[in-house]
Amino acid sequence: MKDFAVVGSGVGGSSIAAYLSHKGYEVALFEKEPYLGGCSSTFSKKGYHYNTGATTLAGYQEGHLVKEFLDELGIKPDVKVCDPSIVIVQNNTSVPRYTDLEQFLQALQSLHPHPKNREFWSLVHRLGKEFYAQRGYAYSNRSFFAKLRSLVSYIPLFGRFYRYLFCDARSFIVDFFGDISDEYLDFLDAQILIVAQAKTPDINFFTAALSLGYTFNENHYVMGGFDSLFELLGAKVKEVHKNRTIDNIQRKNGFYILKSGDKEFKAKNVILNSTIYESEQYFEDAEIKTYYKKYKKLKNTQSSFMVYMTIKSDADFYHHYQLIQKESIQDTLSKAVFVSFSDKEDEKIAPKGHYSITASIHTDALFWKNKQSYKEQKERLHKRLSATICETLCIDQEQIVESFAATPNTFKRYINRSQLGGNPITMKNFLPKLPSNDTPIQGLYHVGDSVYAAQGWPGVMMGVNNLKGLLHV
């Protein structure tokens, strides 16, 4: 019998499995696909390689949780600093998001000059630095009193940031600037949507500031694609079951039985890297199902439409771009396309003289339910986004070696979820309403982007760190 069974090998699942194994526990990691990583994996098609969704390793710097975690495990990924972290293109003008505040402010003036730019972005910069320096708080959902005690640990955070927690970001920004153009608001919304999965009217300003400020922290490109990092994490786990779908989990007296086909696995504890609102499917136990049902309301249909390309080019590209259009794009929820390029020297993910491109835009899974129009709809959006990328970044159509697209339906088929990007961190979905990494069910835990704290490497790793404390390991 294992001490822990971890179901799902995304950022949270692979990380906690590696950590618990490192601490000497008997751990089994289960993944339904032939590779680790979930939404953050790397896959191949026709001999070319692509990062599935996540393309940036954020938080891998001194004083941040991601680096502290990987250092403790002795994992040193092969990475390159991305500076600028992203280049934003709007109205034919490029604004690099440099790590250095002064460099960024100088670049910003070319697109959105404003007398309050320095004051605003200095505030964003300061809030991020102060937040990441905080420690000593935890969040539990095991019982009412456990939650209450854990919320007390947030009093220092509340005291420091309270004035930014109870006002929506759009109102704060408009009041702050006094006069701000719709294009400048698009500029802000596009960046916030990447991190918070919501726009300024729906979130508090503190969340918006952390989202806008993530590029002031170091961001890294992972050489070889994210697969190389997940392989390092997986190597720390003695028992990894790829191509192994867990069909059912039964709670017994003091342990769990995980069923997969005709095989059974036993574990004292189960950690699910599945979404909180879909985890009910594993269980028949009435108490467990009742717990999950109260989080069904968190399920939404926000997702991503992806374009994957391999191009042959000798040109130099930054690692990441955000291309902001004047109007919202049909069949999407956004005006902005996020485009990531492989490193020019990364011959593991793209042959010499080639680039691997992963591009994404927010969409709604409900847009893709009509079977009659699905193929035409997919081809239309694929063509539109490909043209936007090529025209904006000066790529000739003849340079495209391979190009294909993925819809929310594609992700549902491969990773068993169509909602992507985690739960939006909105005014309605904030502490203490967030599900935690523990549950009232003895031995049942969660990690991932649908529970505390948020999506992306820093957010999910905060959840992993929180779970470590809850498990007292």
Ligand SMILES: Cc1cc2nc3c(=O)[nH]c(=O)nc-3n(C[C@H](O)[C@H](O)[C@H](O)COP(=O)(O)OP(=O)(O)OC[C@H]3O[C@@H](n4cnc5c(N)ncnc54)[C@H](O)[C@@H]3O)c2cc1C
The other form holds:
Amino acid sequence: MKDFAVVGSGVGGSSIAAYLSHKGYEVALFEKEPYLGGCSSTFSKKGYHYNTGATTLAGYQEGHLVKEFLDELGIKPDVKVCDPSIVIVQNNTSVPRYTDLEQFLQALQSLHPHPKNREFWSLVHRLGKEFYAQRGYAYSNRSFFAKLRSLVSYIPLFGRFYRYLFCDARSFIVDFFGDISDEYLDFLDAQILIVAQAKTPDINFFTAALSLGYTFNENHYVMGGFDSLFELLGAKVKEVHKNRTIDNIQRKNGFYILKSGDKEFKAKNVILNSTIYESEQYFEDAEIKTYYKKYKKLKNTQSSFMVYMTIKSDADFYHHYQLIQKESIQDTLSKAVFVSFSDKEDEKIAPKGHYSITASIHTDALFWKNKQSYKEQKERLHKRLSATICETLCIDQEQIVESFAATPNTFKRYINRSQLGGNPITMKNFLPKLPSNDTPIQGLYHVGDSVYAAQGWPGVMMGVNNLKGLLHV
Ligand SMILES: Cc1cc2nc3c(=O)[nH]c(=O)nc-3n(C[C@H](O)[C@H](O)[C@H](O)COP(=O)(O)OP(=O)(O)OC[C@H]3O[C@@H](n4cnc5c(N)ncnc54)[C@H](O)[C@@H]3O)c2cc1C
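Could you switch over to the form predicted together with the ligand, since the one displayed so far is the form predicted alone?
Starting with the chain above, the whole complex follows.
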């Protein structure tokens, strides 16, 4: 019997499985796919490799959780700093998001000069720095007292940032600048959406500031694709079951039985890395089902449409671009496409003289439900995004070696979820309404971007850190 069974090898599942193994626990990690990483994995098609979704490793710097976590496990990923973190292209003008505030402010002048810029971006810069220096808070909502204890642990954070927590970001920004152009708002909105997974009217200014400020922190490119980092995490776990879907979980007296096809596995504790919305399906136990039903209402259908390309080119590209268009793009929820290039020297992910490209745009999973129009919609959006990428970044059609697209349905087929980007912390959906990493059910836990704290490497890692505390390990 294992101490822990971890179902799913996304950022959350792989990290907590590696940590518990490092601490001497008997752990089994189960992954449906032949590779680890979920939204942050790397896959191959026709001999070329692509990062599935995530392409930037944020939080891998001194004083930040991702670095602290990997250091403790003795994991040293092969990474390169991306500076600028992203290059934003709007209206034929490029604004590199340099990590240095002064350098960025200077670059911003060419696109959105404004007398309030220095004051605004200094505030964004300061809030991020102060937030990441805060520690000592923990979140559990398994009982009334756990909620109360959590709220008490958040008092220092609330005390420091309360002015920015209870006002919606859109109103705050409009009031702050006095007169802000629609284009400048688009510039801010596009950057906030890719981090917060929500738009400015729905989130508080504090969340918006952290989203705008994440590019002031070090962002890293992972050589060989994110897969290389997951292999290092997976190597810490004695028992990794790839190609193994868990279909059903039964609670017994003091332990769980996990079923996969005709195989059974026993564990004292279960940590699910499946989303909080999808997890009810594994159980027949009425108490557990009731617990999951409570969170059904949080489910949103936000997702991603992807374009993957391999191009042959000797040109130099930055690692990441965000291309902001004038109008929203059909079948999406956004005006902006995020485009990531492999490193020129990374021959593990693309052959010499080639680049592997992963591009994404927010969409709604419900847009892709009509079987009659699905193929046509997919081709149309694939063509539209490819054209935008090629025109903006000066890539000729002849340079494209491979190009294909993926919809929310593709994500569902491969990694068992079509809702992507997690559970945004919004004005309506705030602590203590968010699901925590523990549950009221003895021995049943969660990690990942649909539970505390939020999405992406830094957000999911905050949840992993929180779970470590709740498990007292
Ligand atoms: C397009 C896109 C771009 C992104 N870009 C970035 C970025 O640049 N930087 C960043 O930090 N973040 C980025 N993110 C967010 C980040 O990728 C996610 O928040 C994070 O990877 C989610 O991790 P997770 O722990 O929730 O697990 P998930 O990624 O959801 O993985 C869950 C895993 O569980 C497996 N699984 C599910 N059910 C079962 C079962 N029954 N049995 C066995 N296995 C199962 C799945 O196959 C999957 O591998 C991006 C996300 C997307 C979609």
